[in-house]
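In structure tokens, one chain follows: the form predicted on its own.
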Amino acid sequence: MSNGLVSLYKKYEDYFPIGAAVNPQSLKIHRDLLINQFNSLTSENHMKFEALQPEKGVFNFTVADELTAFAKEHNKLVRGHTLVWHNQNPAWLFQDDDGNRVNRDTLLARLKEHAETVMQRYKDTVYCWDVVNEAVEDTGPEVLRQRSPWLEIIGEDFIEQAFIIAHEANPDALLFYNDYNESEPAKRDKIYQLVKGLKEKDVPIHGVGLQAHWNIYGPSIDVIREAIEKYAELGVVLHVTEMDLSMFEFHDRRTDLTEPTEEMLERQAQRYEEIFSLFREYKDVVTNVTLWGAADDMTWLHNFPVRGRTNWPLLFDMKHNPKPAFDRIIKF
């Protein structure tokens, strides 16, 4: 606790951990808040391919390391975030010494020796890993994200090898298949029938990350709950990734607002408020809720999607103070 504050993560002891996106800076800046209000971390950037492993068989640590250091000296869960996406590759990756892309047996070796040695490195720190991040499509008739190098390469059966590799890697961690709009009926049921197919056949997957990236219009209760119960009916765990509710609907384009209205608070502590009771209703399955930050003066969704474009959607504001949701989810 600190400055008499209810400390977060103390009221929900009994429930599931709750988790804050981190990186370098926020580690400096947010460090109280880390410290006493989160129980988990993820890293936003830094332990994905990229940033690992920039150039062929040359490890970077420093920043990872860094985060786990943290987090054991404060006693805080790690989740590890991202072994395979389709984005922030090193183009050595898929490609040989001519620059000509590599085939699957030779991109299949690389993903293994990345994630034995990343894996082992954190096997006492990370307890859990999102292995494959993002590779439903949103649209149309296709299960499977169609522009991805891992696709491409390996072909249909690269999210099976992935959590095949990850699980010989480090068998004690829990491994998870992580994705946005989770919750969109369409797009749920891909991931569904896709988590369903990996556990007939036995692959090692162990549970479904649902980024919760809503806002404060949607999506409602009633489709985050059919959800989480269809989620449930495949027997895996269910962690909430990246949350954060935005202010405003993705196809809002205002620029206008320099601060938050009052009513945009009150309709974001509600929404907060009644997702939060939901989550707490399926603690059985919902075993970790993560937060894509701590406070609203570092959230991705300054100048996305729209540039120029200020929006808090966090429980702490631009100073670090609780807001009006922070209030709500603690009071039950």
Ligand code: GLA
The other form holds:
Amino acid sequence: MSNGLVSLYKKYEDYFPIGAAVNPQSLKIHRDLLINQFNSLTSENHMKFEALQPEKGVFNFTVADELTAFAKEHNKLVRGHTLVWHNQNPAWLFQDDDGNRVNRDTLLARLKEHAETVMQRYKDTVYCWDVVNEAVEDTGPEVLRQRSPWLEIIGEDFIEQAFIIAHEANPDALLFYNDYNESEPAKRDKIYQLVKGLKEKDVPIHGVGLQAHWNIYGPSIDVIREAIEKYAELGVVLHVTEMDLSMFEFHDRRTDLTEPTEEMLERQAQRYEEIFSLFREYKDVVTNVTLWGAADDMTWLHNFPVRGRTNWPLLFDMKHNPKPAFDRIIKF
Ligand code: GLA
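Form predicted on its own already given; the form predicted in complex with ligand GLA follows:
Up next: the whole complex, starting with the chain shown before.
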């Protein structure tokens, strides 16, 4: 308890850790909230490739070290995010000294050096890694996202190579494939096929990360349930890695609101309530639930994907007070 408020993570102690994405600023301004309400942390941006190795062979651990020190001091888990992604890579990674694209062996060697350096450094603090992020195509017949330098340079087996490298770098870390739109049936089935193929080849993969960037209208609880059941068939654990519930449907472009309506807050509370109840039901497979932020004053959904629009997707409001959604997920 702190300020008379129930602690979310303590309330969920018999279910799963409750996480939040953090950045250097939020570690300061959400400090009390993070300490009292969450027991798992994910770096929003500072464990990505471009942040950790901005220049070839030159690592920058300043922010990641601050985060892991904070986690250690306050007894929080840390999820590692992320090793292989098509975004937020330094330009040097895919180029040789003449600016030409490197070949497969060079890129694999660079990934190996990166993974070893980073995963060894944080082996006592980071218990799991999103090894590959967002490699599956959303629509159409292709399983893999085609416009990815990893796929283009290494070839289709870049995913299994990444898991093998990560497992060698730290055999104790739990290794995840992580993606968004993970509950949409078409993409869900592709992710399922991908992971099934990896398991059949004995590739060291231990979990599927459901990003869960959802909204107050969808996906429906049935669709989420089906996704959980389908992924669970693979014999892997599931982490909800980046959850938030936007107040707007994906195609809604309205920008007129300066605060959420009562109706929105109520709908959001109902959605959080039913979704968390579902997660509790599947606590044997859902083993971490992380929100993509702690409070509404800091979310990637301000100005994205609609410029000039504020959003309120999280459990605590702009002033860090609990929202109706918070009250509902601690009542069970
Ligand atoms: C994706 C990535 C995250 C983050 C969000 C936006 O979901 O996995 O690392 O960049 O987009 O904040």
